[in-house]
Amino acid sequence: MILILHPDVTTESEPFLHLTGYLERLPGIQFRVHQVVGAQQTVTEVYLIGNTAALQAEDIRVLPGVERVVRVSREYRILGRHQGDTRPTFFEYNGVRFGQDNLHVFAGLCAVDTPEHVELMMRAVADQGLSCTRMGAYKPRTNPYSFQGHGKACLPYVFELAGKYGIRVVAMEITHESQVEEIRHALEETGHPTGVMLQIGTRNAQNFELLKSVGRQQEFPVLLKRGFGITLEESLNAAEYLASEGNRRVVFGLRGMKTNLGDPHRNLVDFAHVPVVKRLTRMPVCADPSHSVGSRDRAPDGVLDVFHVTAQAVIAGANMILVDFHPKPAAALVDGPQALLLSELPLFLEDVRIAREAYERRAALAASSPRAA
């Protein structure tokens, strides 16, 4: 059960203290307090844990400070959408708004290789008016002898170049909790020229200790990629680990499922789950077409497969696209065969714009149509 308090109720106010005092006396019930900080107001939510089925919603609703009572219908109680739940679905970070109603493109390097390539990528992104990019410093690899990323050594110049070109958010995968401190330290050393969205990759989707550690810090938002060999439900519960520790600024990433049923693509594209995740949770949804397709193959119509699957995600309502570009794909140290060329970035963004416009027209059509009871 979730208690949504009136916007003017603070954790120091008399109604809040009265409410929590009452809850502390309920047998078999524990509670956690979470706050949603918005641009204009902070909403306080209280999550009741235990035998809440014995509680009458009507009795709880009349308690001081309570605006609404929501029965929890799913295991992911913090990030989930529950019956009658129409709460806001966005968060802000470093001046960028992430929600279920907008779209950002994170075009960049799957793995940082040289400062020159980083600068070329940053300049291309900025020239197209984008404020976000992806830059891989830590790379988990299947083969222990493959390039594992430059790690903390590349962070200073990545962040400085992001600041130089006005990039506000850099998506960066981490593989161990110690890397969060390395990122924090590098940002401090360079004067915080940009922001970082921590990315937890598909191989760590059920690394619960990493999830809990990243969830305990609330400085950086998190992009959690779906586990490539587990169910959607299991992956959504992995996201809940982050929120249960305090970090609710979570974007859920779809990156394809590991199965030969997707051949010749690298993974079976799972972007039909974009609206499903938005229906079940309050998380913005990211799609990673590069790691789903894994190649630069082109259809007979002349359109690259990466473009086609990106359009599938966007037209289904995706809120973020994570896509690989590289100034010289043949020289890339990771996933060069799937990287798009910098010269293709304007075409890619125009294709995304067309798909987004189609989605918005479809959504407007649905909103104007009578709904079945």
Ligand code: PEP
Second form
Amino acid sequence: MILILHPDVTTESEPFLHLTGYLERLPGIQFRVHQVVGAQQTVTEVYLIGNTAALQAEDIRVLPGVERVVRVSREYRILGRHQGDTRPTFFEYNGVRFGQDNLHVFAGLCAVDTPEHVELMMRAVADQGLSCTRMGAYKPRTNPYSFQGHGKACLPYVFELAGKYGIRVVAMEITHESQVEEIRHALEETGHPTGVMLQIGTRNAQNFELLKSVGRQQEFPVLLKRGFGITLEESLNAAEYLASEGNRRVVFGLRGMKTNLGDPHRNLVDFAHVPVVKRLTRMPVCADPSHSVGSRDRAPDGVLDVFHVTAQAVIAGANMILVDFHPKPAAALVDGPQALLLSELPLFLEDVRIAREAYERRAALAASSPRAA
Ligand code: PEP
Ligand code: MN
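Could the form predicted together with phosphoenolpyruvate (PEP) be given as well, to go with the form predicted alone?
Everything in the complex follows now, all chains and molecules, and the chain you saw is the first one.
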């Protein structure tokens, strides 16, 4: 059960103290307090855990400071969409709004290799009017002898170049909690020229200690990739780990599932789950066509498979596209074979616009049509 308090109720106020005093005396019930800091106001929510079935929502709703009571019907208490739940389906970070109703393209390098390539990439992104990119500094590799990423050494120039080109959010995977501090430090040293969305990769989707520590910090939003060999429910629970520790600025990323049934793609594309995740949760949904497809193969219609699956995600309502580009794919240290060329970026974005427009028309059509029961 979630109690949403009136916006003017602070954790020091009389009604709050009265309310929590009352809750403390309820047998078999524990509670956690979450504060949702928005641009206009801070909303306080109280999560009741334990034998809430024994409580009457009406008895709780009349308590001091309570605006609304939401009965939680699913596992994902904080990030889930529950019946009668009107909590927001968006968040803001560094001036960029991430929501279930809009779309951002994060085109960038799978792995940072040289400052020259980073600059060429950032310039191409900025030339297209985009304000987000992806840049891998810490790379989880299957083979221990493969390039592991430049790590903290590349952060200063990545952040400075992002600032130079007006990039507001850089998606960057982390594989260990100590890297959050390295990112924080580099941002501070360079004067906060940009922002970072921490990415937790598919291999770490159930690294619960990493999830908990990233969830405890609230400075950076998080892109959590779906685990490639676990159920959707398990991955959504992984996202809930982040929120349960306090960070609810979470984007959920689909990136294909590991199964030979997906052959010849690198992973079985799972973008049919875009609307499912939007229905079950309030998280914006990201799709990664590059790590799903894993190649530059082209269909007989002349369209690259990466373009095709991107359009499939966007036409289904995806809110973020994370896609690998590289100025010289043959020289890329990681995932060159799937990278798109900088010259393909305008074409890619036009294709995304077509798919987004089609999605908006489809959603409008559905909204104007009578609903079957
Ligand atoms: C990536 O985005 O660079 C990456 C490694 O993705 P995934 O965790 O989905 O494999
Ligand atoms: Mn990659």
